[in-house]
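The chain below stands alone and is given as structure tokens, in the form predicted alone.
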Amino acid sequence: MPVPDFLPVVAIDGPAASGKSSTARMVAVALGFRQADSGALYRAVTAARIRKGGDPGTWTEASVLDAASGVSVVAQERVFGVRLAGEVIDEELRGPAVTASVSLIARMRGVRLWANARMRECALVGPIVVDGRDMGTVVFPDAVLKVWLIADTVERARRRSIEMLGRSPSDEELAREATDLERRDRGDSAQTQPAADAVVVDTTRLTQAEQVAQIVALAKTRLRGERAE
């Protein structure tokens, strides 16, 4: 697929629950870009395959790609929305069934190629902030800025628990979530790696406003440099 010589793309990646999507959304608003969330694509494909039934352990790549045919990406004012059979399914995307199987789906090479092609299509519409797997390494190797978000496991577990529970977790809930994140990190390690030229932003002790401001400042500096050349 042809892509512009200059890609007004900011790519944000990092391990599970590092705050990629929420940070990317706020960075996109600050820059006047759209956000494109590759994680939502993988979740939508997972939801589509779950709807077709069967034990996830028996899913084939071909059956997952067949289910993916019902997933579409729609350009909205500030984001690219994901639809399944034309429906908005945001709540379903974040449900436990999808969360339990999305890493399995994301390891399928054909699914990754499919998702990456959808993300490149988004970049042809206009300037974007993208977050998720492969963004700075495979999909947009010439992105103007690549950010690798990190935070320690306990902090990521705390943030994820608050998002899911709507309150601070108990010690037992926090430990359980941290264990789950460690499992996901092991499963995702082969696919989720920083680009060699990525800027690492450790958010463990940063507020979301602070990390967004840091990334926006970096992006504006890089964009000025690219446009001056």
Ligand code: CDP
The other form holds:
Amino acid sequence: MPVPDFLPVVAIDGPAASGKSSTARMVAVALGFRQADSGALYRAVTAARIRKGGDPGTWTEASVLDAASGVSVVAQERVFGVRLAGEVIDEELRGPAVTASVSLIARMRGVRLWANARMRECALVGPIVVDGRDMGTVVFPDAVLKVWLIADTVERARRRSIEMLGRSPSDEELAREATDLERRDRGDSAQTQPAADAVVVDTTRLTQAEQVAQIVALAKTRLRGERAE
Ligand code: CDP
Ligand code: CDP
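Return the structure block for the form predicted in complex with this ligand; the form predicted alone was the one displayed.
What follows is the entire complex, opening with the chain shown before.
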């Protein structure tokens, strides 16, 4: 489904914990767009399937898609919220059970088609900042701006640990988180590639405000260019 060019899309992709979702949300606010987080969709489908029980190794694509029917996306002022059975389940989405099984579910072709369709529906509502792994390559190849957000693994692990623990991690906690991120990066590698025309932003030594400002400036330049055409 082509996205009309009067409804612009900014796509922010990259590996786990590189800063995509929080950056995308701030960029959306600065541009007056909405943010839609594709990772939250994959996480919600995973949470839905976990609730139905069984060993993850035995989950079929059909049973996952059946569980996905309970997941909905709601347009809010600056963001698309993900719901399961109509409820906000943001904490469950970030929990260890979902994180451990999400890559398995995200590799199912039918699940990717389902998630891609939901993301494209969001883009029909209004201008949007999307984030994930394959927004710029597969889902929105015509995005006005594609950003590939990266950061060193240890820095990504430090950020994710602070987010989860609410404090600086010990060396052991940091090492465990880095191992976890690398495992998920390997599980996601098939769909985690930069688009050929993506702008690479390495956030390792940037503050979040700096990366947001860079991306907003790039987006504004591209949007001015689009309107002038
Ligand atoms: O925040 P983090 O990068 O740790 O993960 P996320 O963006 O919430 O995505 C969770 C998982 O969903 C990833 O590990 C991928 O398995 C999957 N995902 C995907 O396959 N494609 C996307 N466009 C977004 C997420
Ligand atoms: O979506 P993704 O998993 O790529 O990252 P996230 O969920 O936005 O989490 C990144 C965490 O790193 C957030 O707590 C950010 O505040 C923090 N952070 C960042 O994104 N960029 C920096 N330059 C510094 C910190």
